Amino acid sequence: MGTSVDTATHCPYCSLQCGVAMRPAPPRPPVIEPTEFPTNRGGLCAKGWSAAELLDHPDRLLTPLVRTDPADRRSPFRPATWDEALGRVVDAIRTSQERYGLPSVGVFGGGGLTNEKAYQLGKFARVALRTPHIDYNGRFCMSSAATAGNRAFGIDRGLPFPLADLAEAQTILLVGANPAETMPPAMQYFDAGRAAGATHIVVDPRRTATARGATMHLQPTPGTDLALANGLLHIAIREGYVDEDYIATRTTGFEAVRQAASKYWPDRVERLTGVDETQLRATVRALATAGSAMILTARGAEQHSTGTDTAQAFINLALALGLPGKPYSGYGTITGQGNGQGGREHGQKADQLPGYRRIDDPAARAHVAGVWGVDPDELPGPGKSAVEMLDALGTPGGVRTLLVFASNIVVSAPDRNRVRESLRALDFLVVSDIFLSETAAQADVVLPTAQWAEEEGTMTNLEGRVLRRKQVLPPPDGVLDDLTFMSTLANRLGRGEFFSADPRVVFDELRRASAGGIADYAGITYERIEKEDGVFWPCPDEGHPGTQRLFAEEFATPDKRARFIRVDHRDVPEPTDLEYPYVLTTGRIMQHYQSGNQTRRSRSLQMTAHDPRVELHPDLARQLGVAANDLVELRSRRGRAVFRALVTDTIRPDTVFAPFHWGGAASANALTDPTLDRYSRMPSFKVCAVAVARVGGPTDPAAASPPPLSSESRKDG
């Protein structure tokens, strides 16, 4: 428990995991100040500065909630003891298992859970519940980039080099990312690079704050990034920029990719993407002639039904130019969620065991089962991915009882209306959270949990740096952390001997379970993390320094060579037409995070971003008769949402942009397309066809601004 004047810990939000010092200031929440941690070096964004506001927020859940009528999910909630709440949960689990079998119980996790909780959640599903059905909201975030990285390099680590290396790269191509708004402290490295003369090129359908500071901005039609990447590779080949020696000695498969790229003539790519041929050539020249160059992708390129192939196309370009493994060069992807990296390494995904092992690999099953003390044959096989599991809720053969941890899927999953109907089809829903989210509002039992400053554990940031999250103050009376809840519930299910509530014990077991795997944490200890400002994985033993930079000598494939993989552009699954003539793309804004379950409750953040706004180009606004601050309805084949209009020339005239942080009437994911990537099972968040219409003036009631979250949630419940 933190008793010193200052406790060094980390911001609870994005994957930078900025270092902060927290000073107790009773009776108020602790005071937060940034520290000189390597990712933020004294910087902090508005979300980080305001994070402590939520620790004593009046909407905070402080007791379990159950329905007054257990048979009617429309009945109101009432407070309950932990004994009663856990009793209802255990009864529901056993009833489902007896009636429908072990796979009828499922678990949905989150990318904000500590490594210890993510690891134990995967173990809990497979050992306590003995179900294959576990997945998490990282499937909506990093899965396409992870799949592409594993296929090409044999390993998935968002950045295979420290964040500070960005300041040293002479050219950076940044595709589908807006760190100036989503992770502002990282911009100091981009700024330092530009100040030293670096060329930065941003690919984005919006002229974002990041794009405005770049040397060049490519503004493609949403959904055409793959064609853009193949077009850049075509130019690199035609103009003699490829590194033939690197290709021959460090890669395989280039000839098939060379053949595929031959079809992507610059004029064809210009027609497909809307990016001028001169910009295409200038981009290739900047990458190929620099002494060091990086290609970075993020969700704008990856949250598509072709997201894996798009990431693969940019990897192909990086390999052709000989970048991965060279100093201050390479390919990387920018992880979004706080523990998006660690959360996908240790067993929350439907097809994975700890250490990034495949659950269908007999050797992996034997190793992990040995650590867990169970028979490998007891471990279930792969389950369904997130959207596929949600689609099958309540159906024959699907999950009938679902446990949700730290995820607000009603707001964050695509096709919100279908998700809500699926949740209502469940026999029983349990949600563990700190506030009554839109998802918790539909539950049978809601369980309060500890917040970030009230628990111990580790996180893994976007660089693959494993760091300590320290407890600053205890949870409120009556609130359990998730490790305690899992071990207590496992005990009631007769499997308690396999689980601990002590994060250090859980982490030491994680180290053993990950040993020898791709994401090897065996040599990382709490003491090393504190002493060394975090430790980079893979780190196979305590004498190993950790691996800050990957690929300098070899790749993690069986033959140590990187893989070129042929990919081709495909049209978006939902093209525009006369009824839905515009393209919607979604994303984040500076003041809010993920589903907004936390940030929409922050008083200071609400002051600067209360209304969700849709961005429209002035030409489109004039055509529709829309003025600034008018109410605008977006309609897709799945639903409707209402926003205030933000008229701006920073977006393409054929495209509208909406943030996805809000629920209620302004839920962007009421509109989005659930079509999945064939490899990663990532939904197509970033492009769908919509109609746009003015529905009210600037003084009309703000239909886009739902009432305070707590009252909205209780109403929905």
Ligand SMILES: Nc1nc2c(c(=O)[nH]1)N[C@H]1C(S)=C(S)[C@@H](COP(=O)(O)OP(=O)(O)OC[C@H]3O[C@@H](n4cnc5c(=O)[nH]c(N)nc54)[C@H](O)[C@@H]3O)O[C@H]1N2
Contents of the next structure:
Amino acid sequence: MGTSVDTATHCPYCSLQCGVAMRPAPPRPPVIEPTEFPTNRGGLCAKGWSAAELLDHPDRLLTPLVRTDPADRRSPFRPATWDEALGRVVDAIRTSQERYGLPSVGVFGGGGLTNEKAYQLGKFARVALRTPHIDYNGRFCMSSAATAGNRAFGIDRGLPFPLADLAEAQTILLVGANPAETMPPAMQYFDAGRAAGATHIVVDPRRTATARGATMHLQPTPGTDLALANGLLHIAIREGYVDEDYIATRTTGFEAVRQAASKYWPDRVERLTGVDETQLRATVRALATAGSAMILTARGAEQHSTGTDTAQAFINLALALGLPGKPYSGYGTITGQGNGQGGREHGQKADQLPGYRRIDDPAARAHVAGVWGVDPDELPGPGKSAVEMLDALGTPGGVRTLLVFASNIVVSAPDRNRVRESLRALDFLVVSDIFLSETAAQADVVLPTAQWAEEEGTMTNLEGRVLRRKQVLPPPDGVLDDLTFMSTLANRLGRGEFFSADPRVVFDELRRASAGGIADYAGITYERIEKEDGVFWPCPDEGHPGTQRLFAEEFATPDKRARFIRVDHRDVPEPTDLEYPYVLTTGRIMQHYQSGNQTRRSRSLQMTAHDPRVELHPDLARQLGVAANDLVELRSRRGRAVFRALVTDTIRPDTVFAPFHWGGAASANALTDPTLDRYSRMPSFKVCAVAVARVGGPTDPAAASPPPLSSESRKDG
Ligand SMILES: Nc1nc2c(c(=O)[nH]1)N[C@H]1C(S)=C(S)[C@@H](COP(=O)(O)OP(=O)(O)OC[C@H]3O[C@@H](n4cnc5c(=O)[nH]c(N)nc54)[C@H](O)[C@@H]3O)O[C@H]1N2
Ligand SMILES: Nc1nc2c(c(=O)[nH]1)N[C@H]1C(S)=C(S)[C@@H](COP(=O)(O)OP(=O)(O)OC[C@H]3O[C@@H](n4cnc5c(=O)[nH]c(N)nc54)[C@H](O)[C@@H]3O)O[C@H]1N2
Ligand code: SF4
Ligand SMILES: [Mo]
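I would like to compare: after the form predicted on its own, may I see the structure of the form predicted in complex with this ligand?
Below: every chain and molecule of the assembly, starting with the one above.
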């Protein structure tokens, strides 16, 4: 597009979607500068600064790859034309469909895809493949808080207010979130609040950078947040802090919750969580006596087999204090992926149609089928959730041919060894990615795709604000963007008439498909987004201003009231024992993003965070004879992984923390527990039992310090 002016767009990574300006600098990739966009206001983290490094990275996939021997997935890859690669994909789809029926083809999507691509992928599964089986990595991310939000409020918008409201709240309780590393530019709102006298309380088993800056830090054992929330509610009730008027006029179901809370005596909660009674009381007082208060959760509280109920427990607390709908107050969850919000609204989920409609609702089916121009009876029903779909790969009734878009499941799904086995049981695996990920390395066919700055689309950020991602340069020769790929493949499958490769056409169709749904985008246009710094959904028509704040008057439930739901503490699925005496929790460091398939390729990020490191308390290190930088092996009931020791007193002595950004020998997900939440189907990423042992010294050339790309992604490649 050879212009010399800056293009205003957004960082490709997390849900903060920081505004950036990109200045073309041919023949090098464009130069990135932060803009004054309302989320980042001139801030950017190291990942954002480095994002353009990957546009012309030598590892980029530039042609489709196929196996030299189509019958042997262990044979080497060779470059192929699109025609040949698509031919193999179509043959595999047809073979599975003929042998095992339509549901034997599955799709796995991602929360990084634009709204247009996520929407089109859901439609592609239902209309081109006619399979019920589509799910996505958001199941690993937002599903518990989403389920709880839908249950309690009738709507799932992560933050029911703009981010800037955080600076105005007098008290914030932040549970299992580490924005200082996961969304650094958002810290300016927390900092502004504290500078103005706000009280911030962080709940985290680690004294993170976020916790260090807060007013108070509660340091519970992983997996006990539900008991903590019920304990706070118990105190609020006993000390007369509940808002009886609000409860009577705006909610239902409090009595059962009040009764349940009566069992959460502070000393019992102290025993369950490890947080002492004084801190519990101080937290309640800070929330209840402030003029405005927010309770925010993120993955630390949610990625558990009790994640939905845990989010609900914090919603119960917020409702009892009368917070949701009051100015600068309420409950929110901090969405993770770039389009984690929009990606969970328009049909990538197994049980969902666009506009956050349910696929088992006859009226929703009729509406969406009308927009798509198909017979409602043709639309499949709900399919299996992510982990359940992966577990059933290659089994009778399970998926035989799987198409993966924008997820690196071999690194990011729980119980990696089992995932690898399941993928091996497939008849055919297709992966669309920018780079040869660990998952792509196991595929039969790999398809190169365009990157963020090479295509147009929209993203919905953590606030529910719909943004435009703009094209700054064309994709490399021979690389097709996902929309073009989907419509080309649909064409080959005889369903091409239903699909467009033009993002504007797809977005306009999405608007119509979402119209009247919960996540209503009908009034949002590319032009409005541009003029108004984004538009907040719901936005039912072009004259509607968009909805920055929810719940002031009513909730989105049928009776317009929020629902209290009784929830009870349950022990973690895998308690520690003599063989596996420590608790492992997992998460993120600032420099790397998710499975690391992108950020591990950035030279500047690798320079500051090359080594996968496990955090251990000095007492534990001493007991195990581990010194700083030693190699340490973690072992769980499912696998092993080796990390370099980071000895730090910021973590509980009974707990170790490992990032999940690496594959190969340093894969945290070789260890994690796939036990699912019964409602959201979220796995237990944040708690399992492990053994810990020293396996080498700091200069040992052994397993850890994998090369920038874990050996795994090269092995079969
Ligand atoms: N640098 C970076 N930033 C990112 C991402 C990334 O990969 N890298 N990913 C993006 C995405 S998709 C997401 S979902 C967000 C996630 O953002 P966060 O939720 O902030 O990130 P995590 O590190 O997964 O977990 C947060 C904290 O939970 C704590 N924790 C662990 N177990 C428990 C527990 O049982 N209870 C409590 N209360 N806390 C616990 C961990 O110690 C950790 O500090 O980040 C987004 N931003
Ligand atoms: N142990 C543990 N595991 C976790 C978590 C945890 O806290 N602990 N967190 C979970 C969470 S919250 C999340 S969100 C998941 C994320 O885990 P993944 O789904 O693996 O996330 P990414 O690494 O972002 O994978 C995106 C892939 O798509 C590629 N890609 C990027 N853009 C595009 C595009 O436009 N089209 C296509 N086709 N490909 C693209 C990237 O190169 C990358 O390989 O991990 C989960 N796994
Ligand atoms: S905070 Fe998120 S959106 Fe902003 S620069 Fe960092 S990764 Fe990108
Ligand atoms: Mo996430």
